[in-house]
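The chain that follows stands alone, in the form predicted alone, written as structure tokens.
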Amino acid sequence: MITYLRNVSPSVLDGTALLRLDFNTKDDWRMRAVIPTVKFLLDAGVTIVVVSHRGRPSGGSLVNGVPTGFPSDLHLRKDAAKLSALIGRRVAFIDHFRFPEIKERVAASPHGSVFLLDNLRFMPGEERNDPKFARQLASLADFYVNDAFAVSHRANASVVAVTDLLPSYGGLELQDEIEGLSRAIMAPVHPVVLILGGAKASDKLGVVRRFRSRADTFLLGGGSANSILALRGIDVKESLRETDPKVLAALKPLARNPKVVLPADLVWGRGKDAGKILDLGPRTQKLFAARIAAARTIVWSGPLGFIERAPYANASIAVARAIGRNKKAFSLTGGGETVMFLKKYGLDKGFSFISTGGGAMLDFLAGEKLPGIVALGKQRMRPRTKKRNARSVA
């Protein structure tokens, strides 16, 4: 069983928290989602060492513990400034990985101090789930909190191995993720409608299998629809679709499934985009909106068109608006691309729950065991009773 911060009295939390967050988005929406956890820990008077990542760094190296030669936009200094503004407290950015020095600095700081380490993926041990690197991280803190659902499907050192070394908790946002996504799986209210878009149908196969008997309708757009249309013998020309024979074989049952609703009309590109399906037409938008209006549980993953260009965002906008109008349904979505799109058009408030995860959300809905969640459930250590001196943030 996972022990969540929400179920713990702040009075038992002592010392320093190693807090795993995920800032891997173009704006700060994931950061904003975890502010309640940060404030919970600060209210308990603990010091916080935040660890996170951005992108997939390559081409750099460590020189005396300092990340050198990596793209500048993958460093987290700006994230420290953003987090500081959101919590109204200074966040000290640590631009090196000399752990003995970091440990001394944290230990000497007033209670309630907040630190942010640079991009964990600059360290090769992070993605290898290296126990040695996990021990270095664990040396900085007295207990660990995972509030990074979006990366909990990765067996990384800061997500999995570290839980063997410190008393570990699930953060407030992580608890909301698990409870919100579970609502769509355990006892969904029918009719259940799944809306599947995005570039790759293969990413959605696990969810389709899990919801084969749970869902009443599958509405398909994007590369998912193109792949099924091609399997049904429709010429999609140069449109984005699956071509891997193994993936196509796995998609054949979906192509025959009577619950699947495919586009009734399509929007084709022009000029250099001629021969490509880039959006769904007005008849399809009305067809999908009618199914959504009757739904009581709605899950949406992936845009339905080439939303990077405004003329091809119409179907995704229409679907989001239809979901917002249905006040009787429990609706959820997630994934960076979809969420950023919704926020751009001010449509995010129409959903009951928005997951901070993309791949993690899909894996969870598909019934996969997320390594970070499993690790939290297995650990047995618990924080010590609070004992601290009078040192505190001025």
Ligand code: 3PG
The other form holds:
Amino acid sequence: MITYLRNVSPSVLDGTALLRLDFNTKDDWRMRAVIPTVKFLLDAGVTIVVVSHRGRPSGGSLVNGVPTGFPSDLHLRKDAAKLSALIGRRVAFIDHFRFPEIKERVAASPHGSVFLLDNLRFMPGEERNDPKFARQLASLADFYVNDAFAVSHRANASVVAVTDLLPSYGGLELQDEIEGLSRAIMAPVHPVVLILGGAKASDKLGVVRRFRSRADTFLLGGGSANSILALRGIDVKESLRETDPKVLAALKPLARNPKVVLPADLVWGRGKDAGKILDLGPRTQKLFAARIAAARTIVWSGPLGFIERAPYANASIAVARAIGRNKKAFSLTGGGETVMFLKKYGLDKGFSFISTGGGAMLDFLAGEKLPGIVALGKQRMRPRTKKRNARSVA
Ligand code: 3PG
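Please show me the structure of the same protein in the form predicted in complex with the named molecule, now that we have looked at it in the form predicted alone.
Now the full complex is given, and it begins with the chain already shown.
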């Protein structure tokens, strides 16, 4: 069973928290989602060492513990400034991985200090789930909090191995994710509408399988629709679609499924985009809106068109608006691209729940066991009894 931070008395939380967050987005919406957790910990008077990753760095190395030669946009210095602005308190950025030195600095700081380490994926042990690297991280803190749902599908050292070494808790946002996403799969109220778009259908196969009996309607756009149209013998020309025979074989049952509503009209690109389906037309938008209006549970993953360009964002906007109008349904979505799009058009407020996860959300909805969540549930370390030392409060 996961021990959630929300259910723990602040009097149990003592010393320093190692707080795993996920800052892996172009804007700061994932950071904003976890501010209540940071504040919760600060209210309890603890010191926080925040850790996160960004991107999939390669090519650099460590020189005297300092990450060197990695792309500059993968460092987290700017995130320290952003986090500091959001919590109204100094966040000290640590630009090296010399753990004994970091440990000393954290131990010497006043209660309530906040530190941010640089991108954990600069360290080879992170993605290998290396117990040695986990020990180095654990040496900095008295307990661990995972509020990084979006990376909880990765067996990384700061997500999994570290839970063997410290009393571990699920953060406020992680709890909301588990409860929100479970609502769509445990006993969803019917009619259930699953909307699938995005470039690839292959990453949604697990969700399709899980919802085969749960969903009443599948609305398809983007690469998912193109692949099914192609499987039904329609010429989609140069449009994005799956070509891997294994993926196509897995998609075949969906192509035959009578619950699937395919686009009725398509918007094709022009000029250098000729021959590519880039959005769904007005008849399809109406058709989809009608199904959405009747739904009581709506799950949406992946844009329905090439939303990076405004003329091809119409179907996604129409669907988001239809979801916002249906006040009776429980509606959820997630994934970096979709969420940034919804925020850009001010349409995010119309959803009951927005997941910070992309791959993690899809894995959870597909019923897969997320290593980070399994690890939190298994951990057996008990918190130590509160014993304040003489450090002053920041
Ligand atoms: C995400 O953005 O989905 C998470 O941060 C995980 O990133 P990853 O796919 O590079 O592991």
